[in-house]
Amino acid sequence: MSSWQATCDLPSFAPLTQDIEADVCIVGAGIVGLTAALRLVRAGRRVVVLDSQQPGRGNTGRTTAHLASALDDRFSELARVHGLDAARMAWESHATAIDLIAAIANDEAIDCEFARRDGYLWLAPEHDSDILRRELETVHAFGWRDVEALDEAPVFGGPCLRFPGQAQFHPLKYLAGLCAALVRSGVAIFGNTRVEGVAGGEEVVVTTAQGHRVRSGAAIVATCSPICDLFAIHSKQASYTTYAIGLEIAAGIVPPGLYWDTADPYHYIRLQPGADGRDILIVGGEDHKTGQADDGERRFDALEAWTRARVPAVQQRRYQWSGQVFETLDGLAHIGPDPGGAANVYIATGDSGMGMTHGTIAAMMLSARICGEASEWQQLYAPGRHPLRAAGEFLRENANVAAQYADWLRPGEVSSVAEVAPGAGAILRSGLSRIAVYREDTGELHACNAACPHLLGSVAWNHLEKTWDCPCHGSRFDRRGEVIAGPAHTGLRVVDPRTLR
C-alpha cells in the first residue's frame, strides 16, 4: 500500500547536463525549495532548482499535511526554554505560513483542496490536566485569546483545547501547482540531479554527482537534512521515522478538523474528503529513531488498533506509509546561514513534525534574506542557536547517537550470504568490516560496506521500505547502497559479493 498522496501526478524534469549560472541555486524541490523559488523569481532573481529525484518525491510527499500554528511540542515548553515573546513569534510565523499557502494557492489558481479547520489537542489518559491548563495560560498570555478549553474533544473524547485558524491541503497538488507557476516564470528545474558539493563564497559553486557546476550568488540547501554540514546541525537534531495509515470511514462520522493528543509519541489525525460517501481518516504516530527499529507492520497495526478502539466505525485500511521527521532540541526549525560558515549558503532543516509550515517559514525567511531584507524571526530560527534550557535533551540525544557505534563490535545478523533470503537485507561480518547484503527476488546479490559515509554509523536494514538506514543521523540508502536521503551525499561503498562467503 502507498500513501494517499500518491494518486497525484507530479511533473518530471530532465537532469542537468551542463554548467550553468544563476542568481540563486536551490538544492531540493520540496515545499521549501519550490516556495522559495517562487518568491525569488517574483523578486526578479534568476533561479535554478536541483533535486536528486523529482519534485515532491521526498518527505513533502509523505506528510499528512497538517497546517498548524499550534506547535506539536507545545508553547508552554517553548516559553520555558526561550521565553514568552519567542512563543508569540513562533505562533505568528506559523500562522503567517498558513496564510501564505492560502494566498499562493489563490494567486496561482492551484486546486490543492486547501481548507481552514479547527485544531484539537486532547489529553492522553495517562496525563494530568495541568498540561492543558499550562498550555492555555501560555497562549492566552502571549495574545492568542480565542483558544479555548472544552470538556470533550469531538469523537476522541476527554478534555481538550480548541485552536482556531488551522488548515489542511493536498501537498502534492500544491507542489504541482508551484512547478507550473515556476515553469511559467522561467525557473529552471532539474530532476535526477544529485548534488555532492556546495562551496560557499562570493560565488557559490554547487557541484553535481555528474560533475556539472551551478555558479550563483547564493544557494539554499533545502534537502530536509542538510548535506553541507558534518556536525554543527546534526548534533542538535535527531531523525525519527513516523508511520501513517488511511482508513475508510463513512462521511459525517468524524467532523473535519486536525486532532492530536499529548501522548509521547503523540497521535495525529485528520480527515481527507473522499468520494461515494466515504472519507479517509488519516492517523499517524508510533515514531522511533530512524534505523533503530525494523517493525513497520507492527506499528501500522498498532495505529489501526488504537484508532478502532476510539472510532469503531472505521472500515478497511486503504493506505499506509512511513516518513522522516527531524526533531530539534526546542521544537523549532533551523533556518538561516550555514552554521559551518560557508558564505552565502543557507539551510532549512529541523521540521519537528511541522514540515509544511516550517518549510514555508523557511522559504519566506531565506528568500527575504537573499533579497537583503531582515526578518523579526531571524534569531528565533537561527541554526547556530544553543538553547541552554534544552541541554538535557541535547545530552540524551547525543548519548543515543554515541551508543549506536557499538554496532561495530557486534556480530553480523547472518554468518553467510546464503542465509540472506530473496527480497531481504542483512548485515554480514567480514573480518573487521560489517557488510550490508541485499538479495534480489531473482537471487542476484548486492553488497556494500555498512559504514555510512556521513560519520561512519553502521546502517540497518528497513524491510518495509527496502532501504539501509543509519541509526546515528538518519541518512538513508536504497537496497543497492545509493544515497536517497542525507546528511550523507554519497552512497555506501560497493563490495563485490563474490568475495563474501
Ligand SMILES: Cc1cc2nc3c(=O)[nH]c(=O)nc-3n(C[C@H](O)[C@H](O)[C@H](O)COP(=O)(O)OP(=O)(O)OC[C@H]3O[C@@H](n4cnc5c(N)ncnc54)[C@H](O)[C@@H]3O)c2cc1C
Contents of the next structure:
Amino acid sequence: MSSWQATCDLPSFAPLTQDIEADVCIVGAGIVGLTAALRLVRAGRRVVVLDSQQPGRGNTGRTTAHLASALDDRFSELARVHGLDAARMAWESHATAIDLIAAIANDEAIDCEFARRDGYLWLAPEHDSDILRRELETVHAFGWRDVEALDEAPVFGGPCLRFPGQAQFHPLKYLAGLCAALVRSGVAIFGNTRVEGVAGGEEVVVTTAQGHRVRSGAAIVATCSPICDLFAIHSKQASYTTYAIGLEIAAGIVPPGLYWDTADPYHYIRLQPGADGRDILIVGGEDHKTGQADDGERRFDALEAWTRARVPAVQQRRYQWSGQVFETLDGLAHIGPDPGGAANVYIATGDSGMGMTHGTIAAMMLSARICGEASEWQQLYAPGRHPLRAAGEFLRENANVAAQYADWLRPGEVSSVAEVAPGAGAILRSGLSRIAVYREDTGELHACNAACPHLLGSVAWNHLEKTWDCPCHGSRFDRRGEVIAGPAHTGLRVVDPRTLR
Ligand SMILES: Cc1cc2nc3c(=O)[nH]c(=O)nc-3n(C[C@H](O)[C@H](O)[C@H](O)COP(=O)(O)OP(=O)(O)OC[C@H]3O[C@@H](n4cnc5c(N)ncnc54)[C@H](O)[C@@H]3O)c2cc1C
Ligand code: FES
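Counterpart to the form predicted on its own, namely the form predicted in complex with this ligand:
Now the complete complex, all chains and molecules, led by this one.
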C-alpha cells in the first residue's frame, strides 16, 4: 500500500556529469529547495538544484499537506518560551507562507488543488480544557481575533478552537508545477546526484559523490536534515517517524477541514476529496523516535482503530505510509546561516511537522538573504538560538541519544546469517562490530557495518520501509546500505557477506 500522493507523476532529471558554476547552488529538491529556486530565479540569479534522488522523493512526497498557520506545538507554549511577540511573528510567517503557496500556484497556473479550510484543535479526553483556554487567550492577545472556541468540534466532538484561513493542497502536483516553472526559467535541475561536501567561503564549492563540483556564491542545504553540519544543529532537533493512513468514506460525512488534537503524540486528520462519491480521510500520528521502534503495521492498525472509534462510517484502508519529521526544542524551524560557520552556506531544517509552511518560510527568508534583503523573522528562526526555557527538552532528547550508544554493547539479533529470512534484515555481532545483514528474496545477502557514518550510532532495521534507520539523529540507508537521508551523506561501509558466519 502506498501514500495517496504517489498517484502523481513528477519529472525526472539526469545526473550532473561535469563541473559547473552558478550564483546559487541548492542541495535538495523538496518544497524548500524548489521554492527557494523559484524565488531566486525570479530575482535574476543563476540557480542549480542537485538531488540525490529526484524531486519530491523526500518527505515532501510523504506529507499529509495541512497548510497551517496555527502552530501544532501551540502558541501558548511558544509565548512561554520566547514571548508574545515571537508567537505573533510565528503566526504571521506561517500565514504569509500559505498566501505565498496560493500566489505561486496562481501565477504559475499550477493545478495543485489548493483550497482554504478551517482548522480545528480539539481536546484529547485526558486533557483539561485549560489548554484550549490558554491557547485562545494567547492568540487573541497577539491579534488573531477571529479564532473562536466552540463547544462541539465537528466529527470529533467536545470543546475545540476554530482557526480560520488554513489550507490544504496536493504537494506533488505543486512540486511538479514548480519543476515546470523552474525549467521554463532556465534553472538546471540534476537528479541522482548525491552531494558529499559543501565547503563555504567567498566561493562555495559543492562536491558530488561522482566528484563533480558546483562553484557558486552561496549554497542552500535543503536536505530536510542538514548534511553539512556534524553536531550543532542535530543536538537541538530530534528525528521522529510518523505514520499516516487513508480511509475511504462516503462524501459529505466529514466536513472539509484540518483537524488535530492535544494528545502527545497528536493525531492530525484532514479530508481529501475523492472520486465516485467517496472521499479519503487522511489520519496521521503514532510518532516515535526514528530507529527506536519497528512495529509500523501495529501503528497503522492503531490509527485505524482510533479513527473507527470516532468515525464509524469510514470504510476500507486505501493508503498507508510513514516518513520523518524533525522536532526542534521550541517548535520552530532552524533557518539561516550554517551554525558550523561555513560562509555563504544556509540551512533550512527542523520542520516540526509543519514543513510545508516552514519550508516556504525558509525559501522566502533564504532567497531574500542571498539577495541582500533583511527579514524580520531572522532572529525567530536563527539556527544558532538556544531557547533557555526549553532546556529540559534539550536534556531529555540528548539523554535519549546518548542512551542509543548502549546498542554497541548488546548482542546481535541473530547469531548467524542463516537465521536472516528472505526479505528481512537483522543485526549480527561479529567480534566488536555489529553487522547489518539483509537477505534478498532471491537469497542473495548484503552486509554492512552497522556504524552510522554520521556519529557512529548503530543502525536498526525498519521492516516496513526496508531501510536501516539510525536511532541517534535519524540518518536512513537503503537495504544495501546506500544513504537515503541525512545527516549522513555517505553510505554504510560494505562488508563481504562471505566473511560472516
Ligand atoms: C507522514 C508525514 C506527514 C506530514 N504532514 C505534514 C503536514 O500536514 N503539514 C506540513 O506542513 N508538514 C507535514 N510534514 C512534514 C513535511 O512533509 C516536511 O517537513 C517537508 O516535506 C520537508 O521538506 P524539505 O524540502 O525540507 O525536505 P524533503 O522533501 O525531504 O527534501 C529533501 C531532498 O533532499 C534530498 N537529499 C538528501 N540528502 C541529499 C544529498 N546528500 N545530496 C543531494 N540531495 C539530498 C532528498 O533526496 C530530498 O529530495 C509531514 C511529514 C510526514 C512524513
Ligand atoms: S544520524 Fe547521527 S549517528 Fe547516525
